[in-house]
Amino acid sequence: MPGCMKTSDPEPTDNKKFVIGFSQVGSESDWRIANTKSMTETFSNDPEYEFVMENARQKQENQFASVRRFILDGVDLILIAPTVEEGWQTVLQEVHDAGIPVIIMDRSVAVWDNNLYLTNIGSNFLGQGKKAADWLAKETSDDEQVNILHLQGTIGATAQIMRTKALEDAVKEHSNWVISSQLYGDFTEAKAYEVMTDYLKENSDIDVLYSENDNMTFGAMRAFDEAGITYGKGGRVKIITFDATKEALQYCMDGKVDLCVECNPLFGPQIKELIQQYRNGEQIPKQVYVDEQVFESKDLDRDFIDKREY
């Protein structure tokens, strides 16, 4: 009987797609939208990969649920852009126990064992903040007080922690710098506009706005306009903003924003390269930074901004 039974050949394993489960923070900013686009375009058009993304809507519990679904689905690799750094030990241990590799992207996680993930790829947020502080030191005088209004992003996110640290460290080094207030803008334009509007009703002694992302900056600019406070080149308030999206660069070229510190969201291709190295059995670095720079009005022209991808 066995000799008479027809058996089918097994399907070749090299035709099997490599499945990636991606837990994205949300869609809270222009930066995040560009980051999502870079990721989806990188993997969705490649027949070798199946790319499954879930939007956490800026809630960590949604990310935990997504990651656990990815484990149950048996994906080949999990990508996580974490909402905040803390709280990841348990779920990452679950992924590790399931034998699924993890790449942390954009922000970081605070876990006691960094063997729970392959690598962390993203921006040098502390370096970004230091670049901003160095620029401000050159633009201000040592013999006058500099009142800095600090607009913070999502508390506990790596970008917020490190950009805040850079500013606070710089203030300690400059006796004439004062952080007049730290307002919570949650990386969104609407929240920043709300808190800035309330703040400006009773406070207007601002020399510098240090805003931890472009969307919050846009909300702050609208609040400044309504309060009759000028900003940018020739204005009362110098504006430092992080991300360097196309809209922010346009404002910078126009003289409405003084400094744009780049936070590059387009690292889909770089992540793909890291995954390929992992699949080839190659050693990959534990921390990978993307290339970034800073921009003033003099650094920009129409052609550069028009070619900007985000």
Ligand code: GYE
The other form holds:
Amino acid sequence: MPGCMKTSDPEPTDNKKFVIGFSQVGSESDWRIANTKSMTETFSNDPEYEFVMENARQKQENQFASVRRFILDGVDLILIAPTVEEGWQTVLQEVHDAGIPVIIMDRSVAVWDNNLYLTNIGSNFLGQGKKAADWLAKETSDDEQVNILHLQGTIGATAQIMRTKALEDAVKEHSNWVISSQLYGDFTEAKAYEVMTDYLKENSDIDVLYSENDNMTFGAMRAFDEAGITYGKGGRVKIITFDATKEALQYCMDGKVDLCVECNPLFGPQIKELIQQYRNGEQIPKQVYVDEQVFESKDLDRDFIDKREY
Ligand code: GYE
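If the structure you just shared is the form predicted alone, then what does the corresponding form predicted together with beta-D-fucofuranose (GYE) look like?
Let's see the whole complex now, leading with the same chain.
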């Protein structure tokens, strides 16, 4: 401060930590585990922050309970990875009334007042689905029927809504594409294995599997193996999968999976930057998308996969 004498005593420091309450969806997939790791590593290693994470085990009611606990605890900011889009208006209004800022991450919320949160950071899920559909259009001919088996993630989650929309829109544009069935796999390997095993007892006419995440793809591959249905390069079914985790990329390089659409979970550092900007009183964008690409076997090599962080 101007006019202040410098002394040898250290400046008094305000060592109150900035407390973040984080409601995470669950631990349903490898993507989610990588996302949790990115978040905890980013904040737990920083002495300026106290990071409290609660796992909602894929239930929105659990998220409401966590958020209300965070309000009572008087945290400085609440981070929410919403399980599904609908149903957030009331609880977000409560957070707003308590004067606590909110950041929505990964998936989105459908609220009529988007002043209820500072920003929404995550993937462009519709864009991901469009990339998959564009790839399929190049890989199939217009004069043959293409039977697509669609494995869906948690119904009502942005990742499901938008990946589904992209496929359904593309099917409307290609008169030879048919969605033979939509099976509910809840983004987990176990559920996908179960529904696929059942489905394959009666059906085998599948040209493409459009699977809304890697873990469901792994479950489906196991079911295909047991039913004697081949897939991947030289196989009967083309596989399109979302997330592009290390394991899926390995399958892709080996020719077992045809297309991996990347969904980047490592945005802890980017969230921290946004929070710092907010704390400095800077304007932050309302919607932030993370960078992503697609991979086919020809795009991959050992070195790339070994270095993959998730
Ligand atoms: O694709 C899936 C996860 O919302 C992006 O949720 C996320 C999705 C991801 O469980 O693996």
